[in-house]
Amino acid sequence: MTETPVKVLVVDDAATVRLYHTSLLSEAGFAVEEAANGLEAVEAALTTAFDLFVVDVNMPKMNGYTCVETLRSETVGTPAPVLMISTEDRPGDAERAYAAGANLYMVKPVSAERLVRVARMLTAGRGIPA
C-alpha cells in the first residue's frame, strides 16, 4: 500500500520566494504547488485538497490574513495546518496571524532546516513525503 504524497501550497507574490519554498519542499519529498496571491490559493483550495498552505502576509489581491480567514470559513473549510511566514516583525503580527486561523507565524528569512522541519511536523500523519 503506498502512501499518497503530502501536497503543499505555497503562496508569496515574490516569484524567487515561491521558487525557494518550492525547491527546499520538493527536495524534502513534499507535493509542491504555487500561488501568487491570496486569491489564486483560495481558487486552489476549491479545487484540491492541500495538506498544507505556506503563506506569506503582503500580497495583492488578497492578503495572507484574509487568504487564511477565507480558507477557515465556511466556503472553504479545510483543515490543513497553515504556516505563515512574513517579513513583518511588529507587535500583534503573529497575533494577527493566529486570529486569522493560522497554525503558525515566522519571521522571514527561514532557513531551509528550519522551514523543512515545521512542514514535517505540521504535516505529521497526513502521507509521506515522496
Second form
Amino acid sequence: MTETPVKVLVVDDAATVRLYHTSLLSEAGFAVEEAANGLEAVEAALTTAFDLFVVDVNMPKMNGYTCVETLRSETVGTPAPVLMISTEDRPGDAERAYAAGANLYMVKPVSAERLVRVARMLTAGRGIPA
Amino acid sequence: MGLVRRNTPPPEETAAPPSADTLLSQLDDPDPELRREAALGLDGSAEAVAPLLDRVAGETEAAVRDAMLTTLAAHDTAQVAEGLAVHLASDDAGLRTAVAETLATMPNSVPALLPRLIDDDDHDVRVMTAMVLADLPHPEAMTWLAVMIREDPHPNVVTAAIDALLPSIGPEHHELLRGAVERFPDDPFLRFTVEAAVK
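The form predicted in complex with its partner chain, contrasted with the form predicted on its own above:
Below, the chain from earlier opens the complete complex, with every other chain and molecule after it.
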C-alpha cells in the first residue's frame, strides 16, 4: 500500500511566516502549499483535498475567521483540521477561532518543535508523516 | 449624396440622483444592497463622514462596510484617520484588517497618527500599524518601520515590521536586522525571518 504525503495549506499574508511554517513542515515530511489570504485558501481548498490548514487571523481580502467559516461551510465543506496561529491574544480570540470551526488556536511565536508536534497530532492517521 | 433622415431619440427620462439626506437615511435601510449603494453614493460628501464613521463598526455586512471605508478613505482627513484608527484594536478581525487596508491608502492623514500608533500600549495595535505601513505610499514609511524594528519591545511587532519592510530590504538594513536578533535571541522565528531577509 502506498501512502500519500499529508497535504498542508499554510495561509498567511506575511511572506516570512509562510516561508517559516512551510520550511518547518516540509522538513518534517508534510507536502505544503501556501496561500496569502483567506480567499486564496478557499480557492485552493476547492480544488485540493488538504489534510491540515494552518491559518493566520489578520489577513487582507478575507481574514482567518471568515476563511475557516468558509472552509467549514457547504461551499467547501472540508473536514480537515484547522490550526489557527495568530499574534492576537486578547480574551475571546480563541473562542472566536473555535466558533469559526478551528480545531486549535495558538498565539505566535510558536516554536518549531511545537508546530510540528501539533501538526502531527492533528493529522494522525492521514498518511505520511503522522 | 442622399438625404439622411436622422431619427433623434426622445430625451431620456433620467431620475435625479438621490440627495445626500436620502442617502444618509438609506444607510440604515434593512436591505444591505441599499446601504452599500448609499455608502458609495455619498462619495465626496463631507457631511457623510461623521455618519459613516458612526456606522462602520456596527455594520454587519462586509460589502457594506467596505463601501463605507472606500468612501471614507477618499477624504483622507485627520477626522477620518482618527475615527478609523481606533478600530485597529477591534475584537472584530474583519473590521481591524479592513481598517488597516483603508488606512494604508491615506498617506496624507495617517502619518500624523503614527507616533501614537507606534507607541500604543497594545502590541496587537502595533502589529496592525506595521501592516498599515507595509502598503502606505509615503516616503517615510520605511523609516517608521525601521524605528519599530529597532525599538519595539515585542518580538511579534518587530517580525511584523521586518515582514513589512521585506520588499525594500537592502544591504543598508542588515545591521538593523541583526540588531533585532540580538535583542530577541530566544525567538527562533525572528531569527529565521532575519536570515531569510538578508539572503
